[in-house]
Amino acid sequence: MIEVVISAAVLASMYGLVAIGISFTWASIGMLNLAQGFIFTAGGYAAWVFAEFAISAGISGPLLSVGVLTFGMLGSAVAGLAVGSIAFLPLQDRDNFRTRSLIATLAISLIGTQVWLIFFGPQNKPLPPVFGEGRIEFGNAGISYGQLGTIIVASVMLGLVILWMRSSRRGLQMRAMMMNPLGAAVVGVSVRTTGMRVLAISGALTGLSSVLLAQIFFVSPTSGVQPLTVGLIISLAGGLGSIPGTVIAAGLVGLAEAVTARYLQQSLVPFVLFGIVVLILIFRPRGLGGLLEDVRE
């Protein structure tokens, strides 16, 4: 039983920062990123182009671990800059501007695998293990030195990330566009800077889960897709824009996925996931965020 909840959390920390992302977007602009899954083997391959440099120049240690973990989180960042010029700069301003997003960032998403493939082939890209091969056992079970990292700087990065949106005057913001875009235009707020400014952020962290989930599996031109079904499953169970229904949506999901994985079939994963979200928004329409919401008043 304790491998499954260190596997749930392994993977509420891997998906729950896409879904984060997710959630930043569409808070504070309005648009569903249908191509964060671009975003995610953007930074996947932007860690292994790094890897493969540092490797063939002789570096390793810390030093490479940190490297893989810093491009791949720039390559998104990158990425999400990329689509935000495609998606969100050109449309911002026209009627639909939902809708119009919705099929730009399809497009790209849909685009984007093509491209992959023709730069770096369909063969899979490995990652170097960037914590560590060993182990830490502990009674009958243990943990894995990736696992136990994995769950430590997924949950710093987002501490870090949520820590600056309240303390910075960007972050501030952020918050701002999140609660009321209209009203922090209104105050001086620039919704186009501000946007960007999101997509790099959301960005980063979907790579950080790439380089993340890729020291389990391999970083290829479709490596995007599963997690944005996820992350797509665990931002609406947890209520778009909430930040703390998406965090516990995402352990939800990551103990579903688990236990299902363990005890039933792996096959079978897809279905409970789906089946978890369509029950939430059956009783709850606004997501575990607007249980929250209304448990606070």
The other form holds:
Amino acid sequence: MIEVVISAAVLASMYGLVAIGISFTWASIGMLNLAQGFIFTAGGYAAWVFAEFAISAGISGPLLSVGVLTFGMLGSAVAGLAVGSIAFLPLQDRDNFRTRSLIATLAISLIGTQVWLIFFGPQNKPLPPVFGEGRIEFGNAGISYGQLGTIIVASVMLGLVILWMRSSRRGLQMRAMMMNPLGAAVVGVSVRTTGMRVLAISGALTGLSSVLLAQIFFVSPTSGVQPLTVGLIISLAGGLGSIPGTVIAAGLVGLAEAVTARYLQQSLVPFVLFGIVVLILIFRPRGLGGLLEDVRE
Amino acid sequence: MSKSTPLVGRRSWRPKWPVNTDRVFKRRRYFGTKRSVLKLQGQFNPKTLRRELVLTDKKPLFWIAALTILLVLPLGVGNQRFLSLFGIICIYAAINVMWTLIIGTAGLQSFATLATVGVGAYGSAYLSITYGLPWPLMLVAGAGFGALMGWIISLPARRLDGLYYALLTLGLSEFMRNFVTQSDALGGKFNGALFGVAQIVPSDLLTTRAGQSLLYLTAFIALLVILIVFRWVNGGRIGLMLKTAATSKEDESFASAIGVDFQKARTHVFIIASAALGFMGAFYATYIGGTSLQIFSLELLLLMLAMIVIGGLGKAEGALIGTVIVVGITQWFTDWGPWRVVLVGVLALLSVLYTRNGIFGLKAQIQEIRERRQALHRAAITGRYAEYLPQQAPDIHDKSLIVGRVFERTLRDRLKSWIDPDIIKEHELKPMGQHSDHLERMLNYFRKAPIPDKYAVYCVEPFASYRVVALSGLPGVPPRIVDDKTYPSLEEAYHAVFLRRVNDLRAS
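Just the form predicted alone so far, so send over the form predicted in complex with the partner chain.
Then the entire complex follows, led off by the chain already shown.
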């Protein structure tokens, strides 16, 4: 039972980060960033390149872990900026921006996968364990360092971002954009600069989740697809643009996946997830916390 | 086509042929419908003095040409690689046309296309392998699976709008892939590959050229069937109903206000399209004799999206041409490796960034750019046509009016450039008699001014008092006095008139 809860929390924290990135981007600049899978792999590969370099240079221990996490986040943030400069900046003031940017981000993710394939090959790349190896046993259950670290790092990072959003001038600008983009522009918030900042931050969150997920799976050109789809589902169920809603939805989806995989069948997981999201959306079409969209309109 | 033909300028070529007026013209219609085969318009040709028929919609001609090329080219070349390339083009084009029906006609931004195709393919392949279903029943079963899938995923479509639905359905393929990988019955052990499905062309024929041609022919017929379904739905009553609710929220309110249940119509179109997609899935399974997980991959979905984006979203011809381009690149240049997909992605990106609606939106876009340029150009050259705007020119019957005005204008401009204190001084010293060339020309111009409002000298008292008047130009109406100045001599009065005329010339 406890193990189910733990694995649910791990899944929730990893997918939740991706979902919050998607949700953030949508709420502030009105762009559905479906290149999030590409951004995800970018972080993974950046971390892998750093790890290769660091291990050959003889760096190990906490320095390696911090470096891997930082480079993962940096790589994804840069990828986020790249996506923004292709799909957001040129299209931002054109008509039909939403559909066109959606297609543009999809095209980027199509190109991105192939670019990784060209540069890194189709092999899976393992990342070094960031949190060390070992388990804490209590009673008849236990939690590995990796799981514990994932939960802690994800929550701390998310908390930091939320704190920064609440208390800083830049965060205020972003919140203003999320509430009313036109109003924010009128009072002097630069839509373009803030939009790029949002993309970088959601990229960094995605990169973090990429490094965390690479603790379990590997980095490969297509490793971004699964997190992207689950992230989409979560951000949809949570209501695009609402952080509390997204966190709750991430918990719910993680729990559903863990419970289904444990007590039913692994093959049923997709259907259970889909069913849950459809149920949520049928009763609340804007998701759990998505009253925002009504306000925007 | 609804635009009226301009009197001058570019006219689009339209096929026309003479009519035999002795016979009664009989309109041909598509079988079972009231739709005419070709949109014809009768008109009188002033040159030949005969009646003639004009084809107002050239699209059917292009369709016939394109489909003929698609049929004849691969069969004529007969190369096996060529045949299989075009077979895949036909299949993907059929899927894209149905996707276009969902996105364009139903207005649902659904990414569940390949998921539906995959359900049709896996479902029918499973039935064929397990129960030995022959291929015609497989196609029926595939359509059934597709319709079922369409019905299920159309349920949330009523509640969700636009992009939310796109997000929900984007994950569907990935979910299906996971399901197949985990399921034993669907070949999860062999990485989702199912083989040994009943095939249309007997397998011993497949190695021969005739067999390959036959196989290609079946794919072409499948594409034709799908195109007919597209035409039937999109051009039919249901498509018309959905056009009222096509683009925006206001349109939807308008549609429901005039009694169009667009939600229901959308669901119907979605289910029809899904059934057709399931049919294509089953066809694909019989075509290659099995299915594989590739059908659920995100990459294939994105490639399909690139096809319809490059061709033009929401148009069947766009789906067709986009498929030819993208499949041509990805299947023909196989030695380019991943770069060919990068090329496709870049093409899709370019068409999103720079075109409004892919290749088939390009014509309208170029037209608009050209019209804007022409407007700027016209504004720049207005001078050439004097007071007339160049677009008025075709409507003025007597072209000498335009020429006359242009001449007047250039003359005025030249005279204006001659006005200077010297010439005025010259006139003041000697109003009558021989003058310099410039002054003489100026005076000539003044003299041929029209009578209404022409200045004249009025003698109040001979050799003592003169005034300047303006003629009325009408018989019986006396001239009006221009100002209260009187001039003691005729010469001074002449000069006063001259000064007024020079002023008027300056002001013109």
